[in-house]
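One chain comes next, on its own, written out as structure tokens in the form predicted alone.
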Amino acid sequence: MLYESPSNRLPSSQNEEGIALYIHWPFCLSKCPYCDFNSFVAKNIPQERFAQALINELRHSAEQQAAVPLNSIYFGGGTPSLMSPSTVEALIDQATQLFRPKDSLEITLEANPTSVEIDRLTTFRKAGVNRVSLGIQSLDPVSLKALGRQHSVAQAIDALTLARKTFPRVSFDLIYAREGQTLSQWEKELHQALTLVNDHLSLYQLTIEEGTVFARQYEKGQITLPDESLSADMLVATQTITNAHGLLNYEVSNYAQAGAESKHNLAYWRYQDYIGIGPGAHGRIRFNQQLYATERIRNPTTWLKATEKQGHGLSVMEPLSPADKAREMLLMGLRLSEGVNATNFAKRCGISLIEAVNEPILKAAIEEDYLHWDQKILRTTSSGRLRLNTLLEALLN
């Protein structure tokens, strides 16, 4: 349904486990091939008019779940890191005001490693990031350019070495199952790669998202990828080869130290509060006890002037119903090596995590060891991770 504000604000008693705050800014140097994320190229940014937008929907989302605990704030996009560091600087200082603080509040904002956002790695520190998340995409020159990436391995690896001396906490991207890329190449690749890294890692399968620039090119057979065999050797060789690094696997895409996990990203996968802000951005807020789905308007400039006439952007609030939301749950939750604690489950949906499943492919999943459950966790194992996404379709049917 369109938005329409709650009557009541949230009283802060419900929500002392906290949230999380994502601010999304939509625009990059270029638009990469892969990507179907809300982002624009555009050369000229009004940035104190989005600024300003951006702090008007902070203040309008504290309005409306009152002082409850931050537990994280994530600059992503889009490109955060062309943001002006004195507009990070300022929502930062809002977010930490009008919200409480966790002592251990994580900030991480979204760069890459080119020579513009590389300069104001020193800054945003200075402005309170204190964890910083590097799009290198890959350590071969070849395939940097496949992917539209605008810079160099070079590049990539100075931004690495100043990050780390910068931050105290930073995590990097690479995509692999990349055309023409064979086992032994990535192997190559990702132990290069562990030479570089901090405390954690984001190792993503190349997939072919719809209306993007690659989609357009593999429905003409003017690419392909790796066949599954392939591509689930390269996950099982990725999982090994991280885990020897002393990187553990605690979500399908994701490898930390014990530890360094991304709390942001654990709030979207734990089906925790997240308030999102900026063009497109998705949130999941409760008023008096109801879950709601929020989502603000996809085009800059129409969510700018929607903001600066009424101090937000929001084009849906929907609430979410007992089976809505236990789908989201185990869509996310089962990402995660800890899987969906049942009694969480039940707490945060309203129905018993077995009500939500379909119960013989539950039976037949534990039975193929693609699932473990105990009454009280439901996990994928290692075997069912690796078909994860057709697990899911059917448990979910």
Ligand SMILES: C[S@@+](CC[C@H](N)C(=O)[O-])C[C@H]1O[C@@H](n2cnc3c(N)ncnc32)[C@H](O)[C@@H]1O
The other form holds:
Amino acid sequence: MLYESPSNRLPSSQNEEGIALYIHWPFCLSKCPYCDFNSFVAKNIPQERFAQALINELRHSAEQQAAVPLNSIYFGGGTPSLMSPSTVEALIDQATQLFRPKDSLEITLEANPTSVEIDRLTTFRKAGVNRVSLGIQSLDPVSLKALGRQHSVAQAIDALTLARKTFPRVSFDLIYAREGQTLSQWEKELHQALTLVNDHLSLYQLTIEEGTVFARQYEKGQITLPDESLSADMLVATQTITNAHGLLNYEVSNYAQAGAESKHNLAYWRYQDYIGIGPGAHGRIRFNQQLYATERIRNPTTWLKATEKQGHGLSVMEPLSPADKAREMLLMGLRLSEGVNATNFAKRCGISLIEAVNEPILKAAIEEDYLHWDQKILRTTSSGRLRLNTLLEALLN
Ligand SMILES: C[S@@+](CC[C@H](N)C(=O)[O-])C[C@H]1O[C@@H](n2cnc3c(N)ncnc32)[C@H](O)[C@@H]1O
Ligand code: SF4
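The form predicted in complex with the ligand is what I need now, so please give it after the form predicted alone.
Full complex below, order starting with the chain above.
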């Protein structure tokens, strides 16, 4: 059932902290075998209809969130570098008119380093994008092929070089702990990556996601991944090498120079308000002091039709209980090296941090040096972050 618009508005005074805005572009040139993001390969994309539908959703969201300060805009995907630059420009213009943009407004666009997209980087900059996040994935040609990527290592390096000349802030993504990869191969690749780095890097360990080509091959034993001990060694090496290069491991998979952390992604991890528009996008927004989870229709065609008909493609708008919020805030916040602030937690969730966790597990995890707790901040230690999923599962049990 589709959601009916509430008449409640959040007075701007309730949200001086501001919001983050996520815009999802669900199309890609091809589907990578490891990826379970809401992305589709489509030959003829009705760019103008999609642009108008995104603007409709933006206006609808702004009706619900009167003039709140805007901290960040993030064009994610799919492959938003396949969007027409005029659509990106129109969305930035609308967002900055409908909300109150902060002087420090961060506008990120995810880009793939294929030639079509590299040619557009300068136009995206002119449209107002001030940060780009490039999906490089690997600097090894054989691995790029195995990951099903549509670009070469040379194209990736050219894209990075051009991006660094064009944008004040540049990040790129690499995937490691890939099939057959040794520790020393990864260390060598990472050292090479660090010669190309600007101010931010996202380094993900390959995960096998349900429903992907890799998941089917994995089930049949056609691909194997590094075992737990090698993956842990790779993570420790990653932290040591990036730290020595002046990048701080501020989130499990994210590394930045001090002050160059992604403002947008920090909003998710700090569990602040964000609007998500476009097919399948999620949001966390407040009405009358109540936090709601929002979701949009995942299928791009169904989403487009609904948005054209009723001005939005919301499929879910659910109030979150204190227990829901506590769980989500801990799942997010314990990924950050800064941890979770107990005062912010109680204010946001309506229950105390200690009430929200399994206390015997908390005590044991502190004794084992997986967690650190000083009565104000709960954070994972580096050994805690090595086993974060198991730790969270036990703590929230
Ligand atoms: C939205 S996706 C990709 C953005 C862009 N379309 C691209 O391919 O570069 C964001 C990032 O998630 C990472 N990622 C996606 N699936 C992954 C998986 N199964 N394991 C590890 N990292 C993954 C990739 O590094 C990717 O760049
Ligand atoms: S990794 Fe990027 S390009 Fe590949 S399918 Fe996922 S979103 Fe598309």
